[in-house]
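Here's a solo chain for you in structure tokens, the form predicted on its own.
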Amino acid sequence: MSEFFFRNLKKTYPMVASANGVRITDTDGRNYLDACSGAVVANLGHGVPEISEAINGQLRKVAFAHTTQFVSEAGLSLAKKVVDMTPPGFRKGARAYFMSGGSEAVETAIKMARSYFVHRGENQRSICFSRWQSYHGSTFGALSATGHPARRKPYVSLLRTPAHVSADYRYRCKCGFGPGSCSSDECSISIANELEAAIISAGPENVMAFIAEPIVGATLGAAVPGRAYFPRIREICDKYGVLFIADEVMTGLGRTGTTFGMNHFGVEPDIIALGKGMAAGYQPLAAVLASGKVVKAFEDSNGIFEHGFTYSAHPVSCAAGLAAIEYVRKHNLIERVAEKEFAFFKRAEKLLETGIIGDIRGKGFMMGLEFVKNLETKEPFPVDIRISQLVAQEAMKHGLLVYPGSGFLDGELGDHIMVAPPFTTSDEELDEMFELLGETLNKVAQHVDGVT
């Protein structure tokens, strides 16, 4: 028995002890291989001196400021060094709202949009579209833009009215074939045009922003959109002169093998919101950052932004996320991961042998591996087998940590897991990791056999 109110009540969960590097040990003393990042957060692994020491040296200084009565200098060396590594079109002008977590960097982002048109006298825009199978955040705005069924269920009467058109998916493209079958740019190009529609439909003068993950996280596993499919999106929102917001919280600051996961697709968005990495996990950090046009809409007007949480730009925070950013750059590991991805995809294809992964995909060290009962129909494992948590639950007696999800499809159906290592993942390190994914995939797959 127990206080704590855990995710689940009718689970039991290890308690855990330490971690350094990428294992973590629990209180009976079982280690871990940290193959997800935590949920896909701690980027640089555990027991970083540089990032502790920035924390303490903080904490020496001051805990806490309200940004109402102060601003730190970690707040704005952190402001400019995020700023500075977006891209030039972006950047000039541009500037940073620092949050806590990456549903209030989503709150944030929307609120941002809205208050851009209000500050422009265009009151009556208020719709913000986003896509189906996908995840912004648990809070009321950041799952009204979410996009997945099981998610919203318990909550569906609270919610604004869906918004939402078709995702980029690939591995399940409307156009019948599998990746690499079809036209991948007249198929993205299409699926894009759904947005123009939707918008058409809404009335561009009532349409505000449309927010999209570059990849799609933890609702697709690491879905890659065909590459013409956001620079149709950018078109369409400049021709109805809709905000778009990248929702880069899992993506961003080199997941993906670049600084932003739109940076694969040569496109800039107006806004973009980070968190889960930015500051890997030491400390609870988000940010919201808004383009030079977008901040020009506010100093034009009054230059309020009528919005704010208490621990906006934590002093802590913002020395841990700044120290990060740091290592990241002093020991190039977003280029480290670029030049690992082609070796971290190769050790998984030995995995299809096991005869239940469908598709592998992703960018970087962000890795989808999407189960399906039939290969060839991609027909997918009935809900009663919870595949995704079966995986879950034997990568862990192997010692090993992903990342499970399911119910993408319709609500229920459709399982995948994310094997997001940090970036300082050694190659003997992710040797194991395959090795120990493929034994779980194995004794799964012999179960699963036997039950279906």
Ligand SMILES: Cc1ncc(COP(=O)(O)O)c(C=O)c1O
The other form holds:
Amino acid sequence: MSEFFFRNLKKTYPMVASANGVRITDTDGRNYLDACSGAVVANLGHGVPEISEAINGQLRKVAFAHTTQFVSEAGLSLAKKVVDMTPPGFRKGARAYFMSGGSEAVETAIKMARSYFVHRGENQRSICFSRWQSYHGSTFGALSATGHPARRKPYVSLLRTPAHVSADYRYRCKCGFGPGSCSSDECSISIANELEAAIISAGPENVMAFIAEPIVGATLGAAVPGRAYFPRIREICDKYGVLFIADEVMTGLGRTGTTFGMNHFGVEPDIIALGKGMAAGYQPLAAVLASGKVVKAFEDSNGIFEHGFTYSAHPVSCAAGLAAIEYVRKHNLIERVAEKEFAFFKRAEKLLETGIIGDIRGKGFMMGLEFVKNLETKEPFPVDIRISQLVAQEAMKHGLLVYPGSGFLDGELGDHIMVAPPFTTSDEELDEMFELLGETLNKVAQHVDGVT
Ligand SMILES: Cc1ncc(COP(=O)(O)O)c(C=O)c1O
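Okay, that one was the form predicted on its own. Can I see the form predicted in complex with this ligand too?
Expanding to the full complex; the earlier chain stays at the top.
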């Protein structure tokens, strides 16, 4: 019995005791190798002294000051640091707005887009398009934008009318490409064109924004779009004066081997949402970066963004974020992830021998494994097996943490796991992770063979 409202009241969770590097220990003395950085958060591993010191230093100076009354040095320095990392066209005149988590960042980004148009006198623009199979967060606005059927299902009656277009999901391309993933530019462009059709049908004068993850994370297991997709999206947004919001809560600040996930596609968004790895789990921290173009609309009007949270730009969180970014820069960790990407994905190839993986995809240290019952037809596993959960549970028994996801095909079907270790993971630790994952998947493959 407990007073704690667990995520699942029917499940027992081990009690965390301590963590160091890529290893977490529970109070029963069991060790876990963290192959998913929690939920793709602990990008620098656990127990980095420089970050704890920065947090303590800020606590000794001042723990809290409200953003209606003060600005902190940590907030100003972090804004400069993170804006300096944005692409050149975005950066000039850009500003950063800080909050505590990714859902708040998405809410803020959407409200910022709306305020941009209100400041410009284009009051009728209020539709934000997004994509099916995406994840943007759990609060109402962010969940309205989310396109994951299973996560939306219990709350659909509370959400905004869906304004979703298809994601460029290469493994299950609409052209019906056989085993493997489609790489046709034409397919990517035709999927991007769905956005144009949707804008025209809604009336461009009513549309304010389009939000998308550069590489879909939690709900589609690191699905990378074709190279032609985002350039075409940018063209469409420009044509109709629609703001393009990149949800980089998972992909931002190095996870995919580049500073931003959108860098892979050579496209500059108008607004960027960041979270998760920004303070690497040392404090709750997220951000919305507004490009110079967006900021200008506020500056040209009354300068007010009618929005805010009690914990906006919390000084301790900002100090943690600053220390985390400095640590990434000092140890060249983004470059390290890019360098190690090939060997990281090479290690996963052996897992295909289990016969239950239809697709291995991703970028940098962000890998998704999609499970299928039939490799030829891509038929997913039946719902009652819930294979992604089975894998995650079996992995824990082997002392390994992976990040499972399901229900992305129709609200029920579709299973994947993500492997997304801290950027600091050594080669030996990566070997150990894939060894344990191989053992886990072999065990699960034998089990499902017996029941399907
Ligand atoms: C792309 C993306 N956006 C938004 C969120 C929501 O972030 P949070 O859980 O911190 O509210 C997540 C979380 O997984 C995410 O991956």
